[in-house]
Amino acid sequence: MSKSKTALVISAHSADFVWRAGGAIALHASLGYEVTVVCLSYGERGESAKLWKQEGMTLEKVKAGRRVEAENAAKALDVHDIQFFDLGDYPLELDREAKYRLVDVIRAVQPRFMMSHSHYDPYNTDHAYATNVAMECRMIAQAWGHNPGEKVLGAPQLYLFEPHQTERMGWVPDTFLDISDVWDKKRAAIECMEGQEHLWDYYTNVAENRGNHFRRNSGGQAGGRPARYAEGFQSVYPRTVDEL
């Protein structure tokens, strides 16, 4: 593992981290991380009907549209590094090469921890492809034999952040993140993302209601810390630990 503060963001589309994610990745940003974020591709075709609405718009422009506000959003999170792969939504399918790439970009960043969307997805298969491309590549970042004299990847842990309609997901939230300090900056990143303009409250409600969860599983009225805002993860590999 890399003696360096890093993390790995791996978003299907180009605004996903932003909604999921964003809250963890500017406070670990704010604690020193280098957070690198990788968007698969910019939700071009299934995930921007906004900009489809308008007239004259073409592929090209939506994709141009959608990297502008993913880029204005990494620069509210304070975001260390963000990349674009452009392979395409809806489907969104990576070859033997595309995942090279992305295992190219693991090693390279040694995250300390990686995060993705959730296993299952029946309302936007594109998520749960991203997910199962990213423990793929996980494990060949860590084999020996991919190409020799690198520096493998330890075992970094992934964390699968909230889908949008958890209850039929099968997601279960195991880690809550109070991201309080940092909303401002979520909030903002938010509003870069102007061709999803119906999801802006509906993750500020997310984050208002982990928030809560927060409270209650860090003491309650029993003593709980006041976190205002958080955001809930899923935790896909064990933890090590020397005590309970």
Contents of the next structure:
6 protein chains.
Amino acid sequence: MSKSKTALVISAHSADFVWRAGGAIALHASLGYEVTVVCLSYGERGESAKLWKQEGMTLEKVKAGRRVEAENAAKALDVHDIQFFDLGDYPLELDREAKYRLVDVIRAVQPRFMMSHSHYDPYNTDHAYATNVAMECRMIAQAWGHNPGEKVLGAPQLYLFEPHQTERMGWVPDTFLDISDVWDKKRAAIECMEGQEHLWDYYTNVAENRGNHFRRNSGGQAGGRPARYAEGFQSVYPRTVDEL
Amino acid sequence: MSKSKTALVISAHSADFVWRAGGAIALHASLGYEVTVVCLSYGERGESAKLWKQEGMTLEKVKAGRRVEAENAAKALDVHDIQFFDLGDYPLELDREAKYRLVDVIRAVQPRFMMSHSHYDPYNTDHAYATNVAMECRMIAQAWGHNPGEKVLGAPQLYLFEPHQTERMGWVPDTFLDISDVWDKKRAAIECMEGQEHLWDYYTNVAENRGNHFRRNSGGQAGGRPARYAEGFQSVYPRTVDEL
Amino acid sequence: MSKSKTALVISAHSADFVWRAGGAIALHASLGYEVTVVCLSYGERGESAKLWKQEGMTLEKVKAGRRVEAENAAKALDVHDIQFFDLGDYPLELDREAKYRLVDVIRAVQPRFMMSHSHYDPYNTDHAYATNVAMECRMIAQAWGHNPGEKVLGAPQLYLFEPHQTERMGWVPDTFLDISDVWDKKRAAIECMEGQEHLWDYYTNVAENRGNHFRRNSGGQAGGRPARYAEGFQSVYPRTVDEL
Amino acid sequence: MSKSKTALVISAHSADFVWRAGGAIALHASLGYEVTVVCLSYGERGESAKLWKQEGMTLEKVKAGRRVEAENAAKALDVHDIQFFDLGDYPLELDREAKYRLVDVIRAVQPRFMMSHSHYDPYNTDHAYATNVAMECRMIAQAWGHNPGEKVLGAPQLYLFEPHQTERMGWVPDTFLDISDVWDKKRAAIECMEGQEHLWDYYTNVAENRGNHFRRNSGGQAGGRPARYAEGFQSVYPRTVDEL
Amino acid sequence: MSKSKTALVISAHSADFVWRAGGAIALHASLGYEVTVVCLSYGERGESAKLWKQEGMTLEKVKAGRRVEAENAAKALDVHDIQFFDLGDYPLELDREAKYRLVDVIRAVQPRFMMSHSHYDPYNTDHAYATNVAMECRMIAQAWGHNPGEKVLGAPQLYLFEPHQTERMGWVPDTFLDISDVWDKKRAAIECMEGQEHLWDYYTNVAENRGNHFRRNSGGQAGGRPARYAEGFQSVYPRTVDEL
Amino acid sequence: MSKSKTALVISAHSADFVWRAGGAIALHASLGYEVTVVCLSYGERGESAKLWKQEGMTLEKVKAGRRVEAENAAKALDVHDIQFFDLGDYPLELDREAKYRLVDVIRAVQPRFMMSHSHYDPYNTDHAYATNVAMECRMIAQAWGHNPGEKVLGAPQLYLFEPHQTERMGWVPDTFLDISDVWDKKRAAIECMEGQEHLWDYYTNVAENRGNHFRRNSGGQAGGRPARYAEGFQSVYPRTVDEL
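With the form predicted alone done, generate the form predicted together with a further copy of the same chain in the same format.
Next comes the full complex, this chain leading.
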């Protein structure tokens, strides 16, 4: 059921994984990872202003439109599997059944690492909620008494991807990933988000400036790596290593 | 002057590198690193209570005794080079000349990573002072206008090794290093510190419990690595990586 | 439905808006604002000790008494509209219906700014809960897909008013408001809270000392404004300005 | 109903009180306290890996086994009363009825102090949840309008006992308790936890090293108390004293 | 030289100990403590605006006036010994000689507890500087190699007394002391500060409101102690106790 | 000597004011402010890599080149007065004489607001040092006993301008300033920094993305202001206002 190299991205709304982790997804796909994306909602109520401004719009049409965009973006990023939980947004809520469904995915994927949102977001309570759920479901997936007989989860890292207005979220990146080689894929995925065109350049700027941070932290003018685009992540758990 | 694999440990007092980074030193030596240790002081005034309780003790005798202990420990850990700056302790202070001397060492070593104390220590202001100096001298070593013509420093990580009473220091480990293979060397080095025998078991307990943390964070009962001894470190700067 | 100058205060219990924001309410009323107050509960179980010590007291009597006090205080402060959601206290809980009711008020009022409690309160979990709800409902009110066709909310500031024992709540005021001109109204409103007479002088002291802080921060002995009474607030979101 | 010297420990899973507060329990029992322990769950799903690896294991068998272990440990620690709420774990959840049941216990015990978990635990969301519930139920127990006529709660301290991997939990001990005199009882209680033998030495190391912290903070080499074993606690509320 | 019950207050400017610790001083004097106060400066430049507004004022006159006020206040508080280091203010600076002078006092007094300012103060950098010096000199006083043969210091608590605008200083009180019995002495000492009459009522308000906090934290309406005046303190080090 | 509308920017190195506050400077100049810039050093050693890579470079040549660049940028931004303290960099240090020189400038300018760097910067210790000095000199400038007879300083806000890698510096913007109208001037000033061309686009991206943050925080898609470029600032002190 699980493959040796896998990753799991838990996205509160259907576009979050593109802006915030698109480079990591495409890069790891290129490294042989099977990356699964779970969209807990479509962001249909709260992140689809442009659609709602159209005549005759309905919730179902918005959801369908958002789904197509997300599927296209997933394709552009070489996502292995994208799942839509369709749990509603603004607010997003998971009952126990929905949590167990997420646990099932975690156990099936057996990810080497997981990704989700920042711990705190005063603009968007769905984001922090998704992260809390990610931590809770990771814990349940590790429980030997949950669906005994299934393969229990190890201890994958949980990376928090970059929120909007990072400093107000208390998000501090500890890891920069060079995504220069897959930037074209990320930009293509970004452009699938037709309803949020105002963010295309915003996240391109972010990627360029994180590239600067990568260069600085890899040596700067004295040997730094010439990364052009990067993504930043905050780790929830410590690393375990054999060499510093 | 510099070699491809090097590291630099900046120790406020002559025993700190043993308790707090002895495993990392011995392990990286076994991996082919040349590890340099700089002891800014001998800890002669503040960390030599047992010696001072002896009859007829003098500052010079204490320093000589502490130096021998540190040299023996360094040998046990396969330290490449140990330097004693003899700057005095309780309080430790570096004037500009002393800082430039440390910059000279940093540039000569060109470390892949550096190590020093926690950012804060209300029990021991020398410790946080040494870390501030380490950050300042790292910055000076990166300046193209400092001794122009010398090879400037890149951007090595600065790892903060484990202080005493971690929680009161605001120290949070983000990296656990498996030191099981070199534990015998670390214990041997610890036993060189004859004046602080009351700490031998203390730091053995620390290493065992950090081993537990390593096991948990590498997978726990579902695939965790059976590390028996570990050391923890806090990173000051973000990592730059090609794979998460 | 909405007027150009409006504000909305979300109060966990029916007296909170008086102690913590009475001056801001009366002052903005005097500036032409229509201020709406929502009392999520009466504080009938947890903040009515004096009433409960009377013979033959019932929950309904306590609620009725608390309501009268709050209405009188609202009148003294020139509140435009006070609404009692009567959701119960100790603990306070809002289901989705109650949240949507609050969203309806937010949208109807279209406040220039909102007010609620501190982010954290280990003595009174209702307070932090109310603030979380305020942030969540502000978010829902901004969603174009929530009751499409209604006027969506802009981005009003959320001010956290002063809790009891500020330092233990992690509350840090960034804005002091001079309420000297309306102090008499605030004191009158305070005296409407007959069941909590032990707090009258407490919050008078607070207002006087915040007046001192206002004077200091507006210039101190070199040009500070002679405010006699003030209130402090913590902002959740950044300000957007044309001049610093 | 209540006795002059009482304490209440709220344990998310049935073994937590042993590792984290066993010394405090036994010591206060020896001082004449009646200590009540509430185990909100048995930890049957998430903290019983060893049992689940046995053939033919069922949830009921795990719970029964965990209960016996906890009862034996409680006996070893001279616990006055141990109550099992059997609310389930991974995740632990309390509805209003369960909270009121806990409030009933708090009021019946009228504890001088309470104990629970750290405020945050990214590995185990049950732990922080239990602490939130402890604060909420302490608040309800103080409400004069909750079950009017009952003796309301005063303001007992809530001590947060030591979590696993303290630094990642943001847990900072402010109080060290000398448990040397009752160490044998704590070790005996620890050994009742047959399913978690891998933690016996871990928590013995913790107790020894906290003993070192006790010695240091009580005077170190200049008059410190020769405590051999200690436990650390973080206080949620300030102390009120007549002498510093 | 030292007596069994002693305390040491380190005051950056000559009036700080009155506003911030006057109650603790008078109370402990009444309990048999010999309390020593060290005024590092007179606050002659920065905290004597009223004097400087007088005609013909000189630095020496200001210092003399401030000294008389501080001596009078010390008398009112039953201070055992007050020492003026006269090191200058705005900014305050201690060279090594001055630090060793303070170490001499610490060792001579052998205080059960020490007091100084908050860790941080963006309005008054002298305050945080004094606290850093207090921690550094406490460390030196503990060093067996500093003036060998002298009685070294144990591990006295360092209490941080209440700053102005507490929340902006990151100061969080963990201990409230009932000073009702000595309030008259504190008020008398406060009134010795003739040049800062604008602060008399300010700190009276503080004492009254801290009295409210004392009452709440000692039991509130269900058994709280009827303290009328209190002072709050933040502890730098953990406590070591035999009973919680 | 002072004018009604003035501001003061304290820049550790000669280019910092351009990247971090160029928009605020030009905007306030356009509003009639006289803006003074103090460059504590030229950044000659640490921030002039490109110059040092040229043949035959000397410290004096670097300083001269950096000065010309800064003067040109100041002209582009309509700076009223730019002063070069030439105190050296990497590390920057101010003795008492240099601090008093800065105090003289502060008092002469009598700024409505001041600006400097973030509180913390592990990459560049000069930056946090400059901010500490700014707070200290602000305090000295407020002292009635410092050069009695001079006009003492009121209580101007100290804005911390945007550092590189904001999240690692603990910098949190609370104020966004719309600089769209003066963006051309800022870009022109940026292009004066010929030695740091790699940062031109970096800070253009920053300004664009801060423009996005301005739009979001001023109302987003429901009435937000269409700012194209913005700068963010963190306030050290609270605001004092008459309307929220």
